[in-house]
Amino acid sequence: METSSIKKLEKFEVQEIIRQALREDLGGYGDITSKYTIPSQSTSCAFAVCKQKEGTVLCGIDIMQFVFEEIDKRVVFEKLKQDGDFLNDRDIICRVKGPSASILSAERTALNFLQHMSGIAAFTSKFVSIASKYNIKVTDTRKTKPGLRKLEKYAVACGGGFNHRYGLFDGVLIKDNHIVAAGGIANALKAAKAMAPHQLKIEVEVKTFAELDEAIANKADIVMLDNMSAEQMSEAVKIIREKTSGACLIEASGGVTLESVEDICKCGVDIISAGCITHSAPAADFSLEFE
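Which structure does this chain take on its own in the form predicted alone, if you write just that chain?
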């Protein structure tokens, strides 16, 4: 099974996301509790620890560091683990040292990113552990939280998954409403093939066997089987393999869950896209503790 490659996020790619999150928390006034209670010269050491009983996949350690750097460059951040590492309960992932008030100002925002991203990575890894046995890729979708797509798709990769198209601009996926607006699959495919660069694959979503026949007849590069039952999907895969001699990739999508993913794998598809790995992943449990 090909493994997903994790391309580290650079600070410039996420700096505005971090700044927006800090503005939301500090509100232009800063951490008034720390201002009122902690001497300005106070310094502290702290560590971030995993508190997920069953363990988790680490994602967001670099984002944490960027948050602390954005608050105060005097804070020293020591990474003890790397994104993609599996963590056990009570594993320490980093240590920080610096002005106490600065550490406290960064704490919640840094943990929010860490918990959300690690939750997605861990949830993705559960799907991947099943699908990898069948040599099937698990991908994300565009069902991400507004403004956080870059972080969430990175988290999917840290969990062993793959990224589907990043947005509307980098892939042709003809869905049900495109089909209606274009006057049918044949019209939509013909128009897309006339406009798209020759190296760009064109994918079509189908819900029925009539739509499937039309997609095959008009030479779709990828067929997405949307919300089909396992029985329907198995039959559709058989038809596609026979009529295209394996030239057409097959993707399953729509309502994919951890409970259904193995049945989908048994249908023989190439790719499974699951929106839930980003929009419904539970946050992982971490805390920052002062020494």
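With the form predicted alone already on screen, would you show the form predicted together with another copy of the chain?
Only a single chain is listed, so you will not see partners or other molecules.
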């Protein structure tokens, strides 16, 4: 099966997030410990190293470089690994060389990006290694940390996952609450099909077989099976495949965990979307060590 190809984040896409993170850490007087303790002419070499016993997936190496550049253009950054690489404990991912105070001022902000993004990439890759055996795509959701969606969705791709819609603006996904407010699936689907930009498929969330029938009857392009049991899901997949001759995509969603993902795969869906890969991935451990 196809695997997601990792696409580099360009500097102009992330610069504002980086600046805000630095402002957050350096507000007021800036890095006073370095200012007060380190001679201004002092230069250092340092390297960043993986400290995760079981290894991790690298994500954020370019952003790390942007952070150092933003603080001081004189810092030389040598990249030894690429985003998406699997790392073993004690693998060195980059070296930096330059004014000591600048390296220290950038250190924590750079590592904060790295540990967060690599944590997501590594957690995602665990889901992918299971689902890919069944030729099923794992995608993210919109359950991301406020302001960090671009980075978190990029990390999902680095871990081998695929991206679902980015926000409310680039996909039509009719969920339970919309169905209530719209007065039923038929109403909602008809309105969306008539008015949405024509390049968008229309997706509907269903919880029951009655809803499923209504979704199929009104030509949903994608059906999301929400919080169904494995048995129900298998049955739903069978119905959809028969009635739509394969024209309708099937997505499973709702409380997917590392423990439950294989059972869902066995139901034969096309896509599994998992909120936990972005909202609950533990950080990966890295540190910057001076030589």
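Under this definition, the rigid core comprises the largest set of C-alpha atoms superposing within 1.5 Å between the forms. Positions refer to the first chain, counted from 1. All values derive from a computational prediction rather than experimental measurement.
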### Query
After fitting the rigid core, is the C-alpha of Pro197 off by 2 Å or more between these two forms?
yes
